[in-house]
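Shown here is one chain on its own, the form predicted on its own, set out as structure tokens.
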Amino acid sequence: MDRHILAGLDAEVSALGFGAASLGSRVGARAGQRLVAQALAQGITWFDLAPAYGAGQAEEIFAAAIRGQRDRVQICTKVGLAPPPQPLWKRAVLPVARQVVRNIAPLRGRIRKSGITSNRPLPLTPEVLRDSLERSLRRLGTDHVDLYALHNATPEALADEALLRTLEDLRTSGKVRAIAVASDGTAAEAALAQARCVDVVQCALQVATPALVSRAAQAGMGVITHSVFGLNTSPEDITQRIAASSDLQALHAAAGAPSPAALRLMAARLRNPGGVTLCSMMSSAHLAANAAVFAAPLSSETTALAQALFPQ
């Protein structure tokens, strides 16, 4: 697994991060714990969590999976979102509903549109920041998190003096090693512009332009990207473009004929070489395939192919 020092945190991390948004919702507790164990075995040490993830269960599932191994992982958790209400009846039917929804793709879309699984935004106030962190620490079974991220922070929140003082206090207390903004491009730019308290920016891959990554490096800040498979190129389009070009065919063959999904991960790795690329890995096969992309240096042929298919 490719590892390097993440700027802003000044700690060695895995270049591939485990996005835990589905632990407890689309992935049950036992399966989720097995996936976390597999991730650790394959060299993944960065785990991205939040109180709202997995219908509010992700942090506890993760804590059970790493019990006795806290020193092997880096934990990012967030503040700013709460899970949807979880009455007892809803928790009781979740395992059955998970299996039904998994087998019926159109049903997943209708459930998302209904809003019943939507997380609830929370105001970013000093009280909410402190309370959310304490609750997360209890669920995670640890005395600190490596990164505490403001979920969907606005530029206005990043200019709030009381909020900034609270973040400084939390970092000074040792309960938080570094602070991040996990939001859109506007908030990422605001964090880079003022660079107070914020050590890391987390954003969609499409937002992480070369200019943003470069500015973050100059400011001594790390970059974490997500939504890798949101690149505006379908697997079919990638396959067709390779088939239509003899040069791309030659590069593709020399690179070992990577799949469209692997090529998108390679592009993500190239765009943010000193940061962390987050993926939601909901099966053992997907996890192994993703880890393989980050397991060895990228060849010149692979680099050229990914850059040709996904120009920045």
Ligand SMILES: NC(=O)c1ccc[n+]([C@@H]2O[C@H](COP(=O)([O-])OP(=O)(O)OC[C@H]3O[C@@H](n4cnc5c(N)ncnc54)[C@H](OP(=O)(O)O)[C@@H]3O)[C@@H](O)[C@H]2O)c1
The other form holds:
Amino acid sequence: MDRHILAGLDAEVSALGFGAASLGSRVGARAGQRLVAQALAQGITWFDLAPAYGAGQAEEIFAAAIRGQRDRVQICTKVGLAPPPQPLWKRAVLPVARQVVRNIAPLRGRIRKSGITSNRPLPLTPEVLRDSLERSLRRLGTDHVDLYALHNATPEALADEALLRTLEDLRTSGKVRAIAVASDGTAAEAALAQARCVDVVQCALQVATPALVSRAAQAGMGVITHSVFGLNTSPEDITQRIAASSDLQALHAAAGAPSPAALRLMAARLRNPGGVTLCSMMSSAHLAANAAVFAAPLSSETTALAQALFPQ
Ligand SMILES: NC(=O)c1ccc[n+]([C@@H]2O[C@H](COP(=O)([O-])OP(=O)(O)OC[C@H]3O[C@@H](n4cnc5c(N)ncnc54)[C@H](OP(=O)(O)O)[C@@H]3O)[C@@H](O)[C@H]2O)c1
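The block above covers the form predicted on its own; next, return the form predicted together with the ligand.
What follows is the whole complex; the chain from before opens it.
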């Protein structure tokens, strides 16, 4: 697994991170714990969590999976979104309901539209920041997180002096090693200007332009990206583009014929070489395939192919 120092945190991290948004919702507790164990076995040590993830269950499922191994992993958790209310009856029927819903696509759409699975935004106040952190630490069974991220922070929140002082206090307390903003492009830009309190920017790969990644590096800040598989071309497009060009075909063969998904990951790795790329890997096969991409060094042919398919 590619490992390097993440700027802003100044600690060694795995270049591929395990995104836990569906841990406890799309996959249940037992399958989720197996996936976390597999991730660790494949060299992934960066885990991206939030109180809202997995319908509010991701942090506890993760904690059970890494019990006794806290020093082997790095944890990012967030503040700013709360899960929908989970009464006991809902928790009890969830595993059965999940099985039914997985197999009926129209039902999935209706449930999403109904809003019963929607997270609720929380105001980013000093009280919410402190309270949410204490709750996350309890659920995670740890005394600190490596990164504490403001979920969907606005540029206005990042200019709020009381909020910034709270972030500094939390960092000084040792309960939080570094602070991140996990948001859209506007907030990512505002975060870059707030190097006093923000150490790391988390955003979609499309937002992490080469200019943003280079400005973050100049400011001594790290970058974490997600939404790799939303990268503007479908697997079919990638296959067709390779098939339509003899140069690309030759590069593709020389690079060992990587799949469209592997090519997207390679492009993400090249875009943010000193950071972390987060992926959803709720299947063992995706986890193994993605870890393999980050385990191999990037050859010159692979680099040329990824750059030709996903120009910067
Ligand atoms: N801070 C934020 O606002 C924010 C927003 C979005 C995401 N995130 C973080 O980023 C993580 C990743 O989420 P994302 O939205 O960026 O999802 P993603 O990694 O782009 O994944 C999207 C889909 O691609 C699939 N996939 C993964 N590996 C694949 C492969 N090798 N071949 C084919 N398909 C593959 C996944 O399947 P399976 O999962 O079924 O394996 C998933 O269904 C989240 O879990 C969360 O931790 C943060």
